[in-house]
Amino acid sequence: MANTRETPPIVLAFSASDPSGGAGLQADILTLSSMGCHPLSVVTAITVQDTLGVEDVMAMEAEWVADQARCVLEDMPVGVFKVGLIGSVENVAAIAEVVADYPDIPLILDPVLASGRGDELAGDDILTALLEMLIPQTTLLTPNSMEARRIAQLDDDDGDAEPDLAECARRIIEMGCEFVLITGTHENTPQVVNTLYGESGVLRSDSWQRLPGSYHGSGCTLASAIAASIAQGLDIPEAVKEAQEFTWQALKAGFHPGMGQYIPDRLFWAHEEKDATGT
């Protein structure tokens, strides 16, 4: 008897492999699967890292990045692109060329500029390439407040004072992306405030209880959860709301397997069901 099950929504994630399972492609795959999508994964780099920080990054050759993506794109219908750590200017160009051939597929870009410990993962050369080649093709950019300020000030030669986050969002949208979700984990506020901006200004602002500790892969989780929600048919504001709820629950259920950061439990709902049934 033929299997007639409907194919789940498919999301293609470009990112680096994280052997700790906390961030990168591993975080993308866990999140997308947990939210009912089928993840496709293109390796952009290999990292040496644990829950304490990133020790080294080796970018894949750009041709390999492009070939991985084109191979699966020619085979399966992709609903959403999600881009994380890219690894090199050449890889930015390769990804930009691939996604340009699929302009109707939404692109969620998480600009991974540094690790939780502060290890730099993208220099100004990569950032400039993002600005010139990928951000103009981006549907939704998901920087934290520090990343948003760095991106917004990249071409600022006026020596102005540090812009507020609304001004950062305005500048980033002028670079060509449609929406910006700036997360407030790094801000000195009682609650974490995440704000979604569009061309017309603030579209939604959500406050979340600030959880103790720090988490490895929280940004990857949020961006992938947004991608999954869009793939499931939600519009941008609703997808952002749904993804924040998923991410907060994953962080709240996080565990501490190593000597560094907590790891979000992207399968928190399965463990809750197990606890509820006692099996």
Ligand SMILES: Nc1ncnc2c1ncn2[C@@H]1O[C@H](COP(=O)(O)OP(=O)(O)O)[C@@H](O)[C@H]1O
Given for the second form:
Amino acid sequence: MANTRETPPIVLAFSASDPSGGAGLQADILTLSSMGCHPLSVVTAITVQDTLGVEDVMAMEAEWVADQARCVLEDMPVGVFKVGLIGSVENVAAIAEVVADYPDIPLILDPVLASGRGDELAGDDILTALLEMLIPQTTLLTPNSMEARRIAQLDDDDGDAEPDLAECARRIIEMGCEFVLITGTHENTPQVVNTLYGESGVLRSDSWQRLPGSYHGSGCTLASAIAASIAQGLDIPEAVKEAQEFTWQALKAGFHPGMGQYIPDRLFWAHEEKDATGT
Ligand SMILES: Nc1ncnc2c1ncn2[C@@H]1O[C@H](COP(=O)(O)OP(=O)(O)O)[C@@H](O)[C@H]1O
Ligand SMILES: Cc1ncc(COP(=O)(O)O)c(N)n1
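Please show me the structure of the same protein in the form predicted together with the ligand, now that we have looked at it in the form predicted alone.
Full assembly next; the chain just shown is listed first.
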């Protein structure tokens, strides 16, 4: 008898491999699968990293990035694009050209500029390319507060006052993306406050209990969880809420397999069910 299972929503992730299994394409595959989507993975780069930090990045040739994407796009109906670490200016151009041919597919862009430890993952050349070619095609950008200041070019203000994140969001939206979710993990606040902005200003702001420790791949998990929620039919504010909840639960269930950061457990619900039933 033929298998009649309905095809799950499909998300195409452009991201780089992380051999530690915590971030990048491994985080995307785990998150998207855990949230009921089928992940397509277009490899943009290979990294040498562990839970302590990133040692090296080798970008894939841009033609290979475009070919991987076009091949699967011609075969399967993609619901959402998610972009993480890109690796080179040429790869930004290749991705921008591919997604321009699919203007109806929402694009979630996680601007991976630095690792949790602060290793630079995108230089100013890649940032400029993002601003020119990809941010204008982005539905939702998910910077942390440091990335937001760098993208908005408000990080080197010589005034005393901390640049206002709302002003960063306003500038980023002026650059052409529709929505910005700025995460507040790196702010000196008792709770983590994440704020979603649209053209009209703040659309929602959510506070989360600050968990102890630092988590490898938390940003990748959040962006993929948003992509999955949109692919499942939620609108942007609802998808952002659902994805933050998923990410917080995954972080709370995180484990410490090595010498550095914790790794989120993106299959926390399956492990909870297993614990509850004792199977
Ligand atoms: N220590 C923490 N406690 C609670 N939530 C956290 C913590 N670290 C990260 N998060 C959550 O994980 C998500 C992604 O975090 P973020 O800091 O943006 O990641 P990155 O800096 O890796 O891009 C956000 O929703 C944020 O609220
Ligand atoms: C391949 C790859 N992609 C992304 C990140 C950022 O991870 P985080 O979500 O912790 O900022 C990373 N360290 N490695």
